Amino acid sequence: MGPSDDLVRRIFIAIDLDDEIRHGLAAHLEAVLDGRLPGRPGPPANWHLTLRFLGTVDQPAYETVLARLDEAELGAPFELGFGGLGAFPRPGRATVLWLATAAGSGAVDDVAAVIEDAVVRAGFMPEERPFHSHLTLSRIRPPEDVRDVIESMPPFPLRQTVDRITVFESVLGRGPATYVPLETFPLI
């Protein structure tokens, strides 16, 4: 057993964004709806779009990971763009609020399919649940009705070219969990 075999990490990947989109959905969410999203909002240097959460793996299994995401065809580069906003379960009873994608969607929905199957190739198990591409907002509890705020809420019109993926870490602490990028894989 080597030195780092005992190394477990809290593994997801997803489509990082550009300071530009970061900085632009700041200020759109600032003049729209005043600063004031419902529930825990995560910061903006937090702002991904998750394809697959792994949860927490040992160096292995997250070596086996990166060689099986190495092996994947990913797909071309492409442009993301964003929609209004939607909640989960239900705007009416939320406890998510979160960034709708348009333009790309489909090329998001590619890409996650072929990295669900390169995980499960790796050795863990199906997502249970249908991947519904979109960007986490804001955490809600207890839920709330946010069905004022969606209607509010114009699109948002910047869009950015999704060239990669990264593999992110998430180091839980006091405060919002801290996301580290660790590897990236580029779309080709």
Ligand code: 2AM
Given for the second form:
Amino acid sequence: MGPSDDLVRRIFIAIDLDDEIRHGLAAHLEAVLDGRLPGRPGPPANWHLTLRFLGTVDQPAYETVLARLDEAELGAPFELGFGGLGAFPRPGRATVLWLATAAGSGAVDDVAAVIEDAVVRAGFMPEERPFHSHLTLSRIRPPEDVRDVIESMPPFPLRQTVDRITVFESVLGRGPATYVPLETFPLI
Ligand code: 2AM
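Form predicted alone done, so how does the form predicted together with the named molecule look?
First the chain shown before, then all remaining chains and molecules of the complex.
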């Protein structure tokens, strides 16, 4: 056992957003919805596009994940565009309100599949739910009908270049979780 072998962290792998996207999206939501997102909106600093949630990971497993990601062929950088709003499990009874990806969605799916493969090689159970790329904006409890909100928002027009993926730690506490970037892996 090394000195940090008992360290456990809550880990996920994601596409981080440029500050321009954070500011632009916050302004877009404010302009279109007057800041009135249903439910509990996440702070813009927390916005990201999850590729794979790992949950609680001990230090040896964490290091194995990093090694498998380091070996993985993550693909080339790409342009990511966004669309309008959507909701899980469905707009008429939503618990999660999200922003869709548009241009580059196929590349997001591809990199998510490569990461899934790397994570399974690292010894994790395969993800059973199909991957749906989305940027979570708000969590809604109890569920609400958000069809009007979804219909009232035009697509978000900005784009960003995705040239790396980021391994985040989710630090839970009172209020919103804090997401701490731990490692990045370049797309080349
Ligand atoms: P989300 O992408 O729909 O927001 C950190 O918690 C990130 O991992 C969140 O973005 C969250 O969902 C995602 N995630 C996926 N599965 C999760 C789970 N079972 N518990 C918590 N977060 C999960």
